[in-house]
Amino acid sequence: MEQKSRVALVTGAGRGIGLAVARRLAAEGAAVVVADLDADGARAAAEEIAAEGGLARAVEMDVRREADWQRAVAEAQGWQGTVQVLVNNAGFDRPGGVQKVSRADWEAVLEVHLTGCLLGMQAVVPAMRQAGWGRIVNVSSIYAKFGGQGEAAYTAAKAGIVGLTKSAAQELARHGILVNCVLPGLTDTPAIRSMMAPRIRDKILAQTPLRRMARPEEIAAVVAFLCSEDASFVCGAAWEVTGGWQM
């Protein structure tokens, strides 16, 4: 069990990719802090993981708030010990092109995706440095590479995550902390099913060599690898998981 005796904190873990990541890390032996703004979703996810034999603790958390980060890290410490693995997954979308996106929507998206990642790293890095070991995986998007039409804020935030990841990787590798990010393509999550128009989905699938959406578990598998000892020479990578879309 690759993650046995390690403590992992996963944000946005109440559903979708975050839930899949939390389940995978728990299955590999980690004690997982299931953090989500939706307290009921976090509790349901933690209960699901426990029913599968894993170790999980739900934490209600707003990634935009430093106080919430400090509380989550302190709860993890009191529960199972120092957070050794951080997966910054929390996010949401407010579509809008460059000429139409409002400043409020722009700032809201960047604050959750980009500022949330920064605050998360600031919260866990001191203890990781002291231990001389850590893994941080930030969840970006393939839109960071080629842009999404009508997705100005989301694309900018996800591209920012890639840049932040690389900057953090440069700073932290010498302390034994490896920082990487994943760039998922179209993934079968509740958000995609509820928000994406079928015509847009079908257009993307037609451009994807595998001709299907990713399962959240497939994204989680790559995240779990980057959190493992097997990824000991992977540093500052932006790992595409797209089924070949826009390769």
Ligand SMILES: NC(=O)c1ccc[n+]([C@@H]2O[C@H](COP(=O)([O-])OP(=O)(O)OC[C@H]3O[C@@H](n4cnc5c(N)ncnc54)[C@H](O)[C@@H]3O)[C@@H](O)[C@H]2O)c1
Second form
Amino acid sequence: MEQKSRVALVTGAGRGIGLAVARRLAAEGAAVVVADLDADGARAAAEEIAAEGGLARAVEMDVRREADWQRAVAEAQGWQGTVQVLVNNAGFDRPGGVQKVSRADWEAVLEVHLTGCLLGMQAVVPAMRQAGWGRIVNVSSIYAKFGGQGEAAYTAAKAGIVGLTKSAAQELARHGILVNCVLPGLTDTPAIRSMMAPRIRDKILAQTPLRRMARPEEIAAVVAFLCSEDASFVCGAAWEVTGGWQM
Ligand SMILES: NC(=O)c1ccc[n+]([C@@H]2O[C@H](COP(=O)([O-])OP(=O)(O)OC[C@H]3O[C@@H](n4cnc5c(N)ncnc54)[C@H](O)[C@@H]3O)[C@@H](O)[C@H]2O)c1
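Here we have the form predicted on its own; I need the corresponding form predicted together with the ligand.
Below is the whole assembly, all chains and molecules, this chain first.
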């Protein structure tokens, strides 16, 4: 699963799953653009990767902004070359069921998860097409499969990512670009630690055959595989990484 000297861009890489993905790809030899809305988080993450012997560069960006995508891709190009691997991971949650979710929260969640994924693909695909090789992994959620209760916007966005992934996979495979997504289950990240009530977490764990949360590194391992040459016949997959929850 060598990344050799490939250039990878990972969004939301300042912490959590994105940080674990960036560390893993860097450990496999990729030059990693650590992109995050949180500039300090991105910088600290890039420093952490460098301290581990990896090659990383922090870029402050908002995945909702096309101009930020153009700048990030240009920065990568000037630094180590064309982005060959994209991991659309940035995200956040605004809980609320169908009857309660505000229009503002609905649109905010869809914009970051779904529009952010689309803009990311649009930013990197032209150069990948030219190179005849690319890997794109979009981070969805197991909620895309069964629907999170009180999570209307998040579930719709994550299910949308699965559809967008399959559409892009159909369209781009002939250009040597493989697009897949992962559906993580409960993963021990800053977002979960700060947002999820212990009562809800315990309920999910009781339904999870492995009886624990994932470590971010366990999601990163699957993402790294999908980014690798070894995944050469994996196209349009929605890969569950849940410890068996909702299998
Ligand atoms: N943790 C879980 O249990 C879990 C489960 C399923 C899916 N996911 C998904 O995995 C991804 C990462 O989740 P996490 O738990 O590591 O979250 P996290 O909140 O710990 O990290 C998310 C990172 O994304 C960044 N970000 C947010 N909005 C951004 C934007 N507009 N532009 C650029 N960066 C932005 C944040 O600054 C943060 O550093 C998300 O897409 C999330 O929906 C997480």
